[in-house]
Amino acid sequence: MPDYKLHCFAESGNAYKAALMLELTGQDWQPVFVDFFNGQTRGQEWRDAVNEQGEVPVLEHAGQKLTQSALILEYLAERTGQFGPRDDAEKREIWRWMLFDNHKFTSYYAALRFLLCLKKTGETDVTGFLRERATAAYRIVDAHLAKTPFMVGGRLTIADLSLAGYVFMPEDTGIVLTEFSHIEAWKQRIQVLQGWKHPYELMPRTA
């Protein structure tokens, strides 16, 4: 029985970001898939026995459930020891990416992504709204990564990791993502590490 396991699917980049720290930590993992898009999250059931929240991921480990991608990430940060902070200084630096992330960085373009690439909804003010928020947001990331390799202390952290969580998907959004040439040179030294692997290959996008 493997020691993880990961409640999620595929399209997920907040469900990529678990995925990928299981990944590259070495952990023995097994990924459960979730009918997101035939709404078993919003079932009732589901909620009741895997997250009151509705949402993945969601990871089991020693009998607890564990929720919300940058926990999730801190969790496994301290129980593998990599990719953590050295000091509280880098804890409240990695913490204050992961919160943009969550806030920025990831909820526009995750938003944008849903609306226009997965639900097919076509350009409406609402995606033009989501895309413009989603560049401000890359501007200021690719900005920070002109200083340094990776986000915090020169060195791949769960900083990173979250804020990696939809930069792999493959959908086109009409941000134009080469313009952010230091976010793209980043992603190049994530996708050489030992054990990375693409949103698509390491989840379920099927039962």
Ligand SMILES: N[C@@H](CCC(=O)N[C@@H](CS)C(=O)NCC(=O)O)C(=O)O
Second form
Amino acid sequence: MPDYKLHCFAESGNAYKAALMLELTGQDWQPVFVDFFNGQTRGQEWRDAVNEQGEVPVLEHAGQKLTQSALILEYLAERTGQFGPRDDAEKREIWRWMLFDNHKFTSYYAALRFLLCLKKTGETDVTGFLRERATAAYRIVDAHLAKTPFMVGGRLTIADLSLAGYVFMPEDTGIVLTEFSHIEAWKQRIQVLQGWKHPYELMPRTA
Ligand SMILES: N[C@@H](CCC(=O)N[C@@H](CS)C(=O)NCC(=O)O)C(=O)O
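Now show me the form predicted in complex with the named molecule, since the one above was the form predicted on its own.
All chains and molecules follow, beginning with the one already shown.
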């Protein structure tokens, strides 16, 4: 019986944040496949049993179910003593970037990718709007990473793991990722960490 179970699916960058944290900190964990593309998270039964908010990831540990990737990351940092803040000022800084990530960096990008690459809607006013917003968020993170190798405190923290949710996803959203040279260099620093794995290697994929 693993210590942790993570309800997830491979295409979920939000789930990848938690999966990568579990892997990099060397936890005994197991993925539980969620059939998102066939509507499992929209079913009342799943919502009653797993997450009333209808979202992945969900981390099961010691009889608890935790949701929201930022909160899961903080929980794991506290439990493992790895990748968390060293003091209150760093804690606030980490939360500042994780909130920015949830509100802008991940959310606009993930919505754009979902429409264009998974639902295959083709180009619309909505995808144009989302690309503009995601690009603006990428510019902000790129400018920050021009000044520091990692987002907070000069070392890998859960702020990086939150922001890194979708940056290794291979799909083409029309955002030219190579334009963001500091994000590209940061990705390479993350990829060489002991235990790093691609999202599609860490979590089960829809058949
Ligand atoms: N803020 C949440 C976002 C989670 C999220 O949007 N997950 C997606 C999968 S990547 C989902 O389950 N969406 C279901 C829906 O929006 O109906 C987190 O960071 O955990």
